[in-house]
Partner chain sequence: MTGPNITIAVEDLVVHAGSKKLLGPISFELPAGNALVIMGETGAGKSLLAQAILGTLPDGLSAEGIIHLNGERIDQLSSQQRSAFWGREVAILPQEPWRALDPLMIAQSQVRESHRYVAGLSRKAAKQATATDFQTLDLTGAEKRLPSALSGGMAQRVAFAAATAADAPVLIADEPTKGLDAERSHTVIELLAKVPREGGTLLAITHEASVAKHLGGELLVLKSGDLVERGATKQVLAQPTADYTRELLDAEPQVWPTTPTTEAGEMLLEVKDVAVSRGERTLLQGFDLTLLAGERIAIAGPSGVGKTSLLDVLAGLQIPSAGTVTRSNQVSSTGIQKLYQDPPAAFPARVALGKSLKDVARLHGEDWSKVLAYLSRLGIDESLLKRRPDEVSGGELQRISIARALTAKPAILLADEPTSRLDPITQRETLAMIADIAAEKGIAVVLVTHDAVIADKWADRRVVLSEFPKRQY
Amino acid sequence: MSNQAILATLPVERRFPIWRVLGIVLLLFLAVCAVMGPDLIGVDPFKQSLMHTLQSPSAEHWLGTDHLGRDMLARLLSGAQLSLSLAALSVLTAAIPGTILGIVAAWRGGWTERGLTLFADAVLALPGLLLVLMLAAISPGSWWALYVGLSLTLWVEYFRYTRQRARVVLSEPSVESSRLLGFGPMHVVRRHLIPEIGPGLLTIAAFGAATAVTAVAALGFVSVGIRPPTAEWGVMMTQLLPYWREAPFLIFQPVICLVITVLALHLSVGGRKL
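Could you produce the structure of the sequence above as one chain, in the form predicted on its own?
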């Protein structure tokens, strides 16, 4: 019986777990919110109205207003746009060089592999949060400092995983056969390496994006990352914290958004093995 026939006999939940479906659906929903942002509801997230502060959810303001009368839904959407775009950009610019360097190290071996591994270990020796804090101190309130710091921290995971898996794959008889038949490096990478390391890279990317979103919110909460009046979930938590007795439902909104985002990223790759 072929693999396709065996797969067809399995229950749907075993072929594609329900939690992964839920994670992908949540990610798609968050992606739409991030792409469209406040334009989705047509409300300016920076518009203040001191006559309508700390309002409860209503037909005009679906999630209420903050301490300056700004629409909470618009600001949450703006925060999703900032956090998810920053996380996606950091993961992308970390994954490409990390994967390429990992393949080069495994392919070349020798001093090339030892030199790249030593460089990766040197970067890993510096705590990622400390690196981000150093760059944030150089340029306070700048998004590029967070982006560069996160990218410099995340690329090591791609390098280490790719190097380890590529060394195993490149030693397999199928790769040796391709080389003896005259196929070039690009064929080996496309036909043998990518199918083997691709699922693991997606898992690392999902966890890396969750780490980036959490780091941006944590730095904003302690007033080190993005600064007001920018709508960012960590900054919103800090600004709304003094009003938790008067309007407790407001401070929980950015917290819930952060939890849903991290949960969706983890569920979307749930059960995959590196």
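Since the structure above is the form predicted on its own, I would like to see how the form predicted together with the partner chain looks, so please show that one next.
Here you get just the chain by itself.
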């Protein structure tokens, strides 16, 4: 793809600036939230209390309560758990075959490469989110439909990037010279390919995770993804929107969570795509 070629020519930063550190710290914090979920504060995110709806933050409910009197913090944590684990899972599922197939395509060339490239192009013949949306529609409300859709769209980028970089690396004299020196394919992968594409893959992973988190929330928000009563940031936004006049602070909480997550992911790899 010519667009990919243009993207790959943009310089990659090598320094480790302060905002990357900030992004990584934020990401670690979010990871803790995701692993622990509502257990972190020991409050049930589903427990309703119709006597205490739309409450302002207090000692009992640090971030207030929603329209059904559920604890906001617990729900946000539960949402973090859902979004981040779904994102991590899809990114991993996409990255491993995507990278391996990219290397295989570049290495074997010929029909293998043509076939795989064709398949990758076919998957993204539709815009990614549209594909996820349609797959999610087959089984409405289920997280696995989102997971399958996201993995299916995300692997393409790993494949394209790896294939394109690997083609360049494999044609370099350094690989020829390693082969002449008697090294096998595993050495080429370990010493030539991985160091060359590793940082790029990390960037794709971070941006892919951000895409996944955003997509889950967007679909939840327009009521075609995760469904209530599950605590999901997008769903929460939809549900809280009608109450923005009485409790304006509530609607912004899931928005802020979403922005912080995406920001942390972007910053952790230097803020720019390849």
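In this text the structure is predicted, and so the values were computed from the model without any measurement. Think of the rigid core as the biggest set of C-alphas that the two forms share within 1.5 Å after superposition. Positions refer to the first chain, counted from 1.
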Once the two forms are fit on the core, has residue 182 moved its CA by at least 2 Å between these two forms? yes
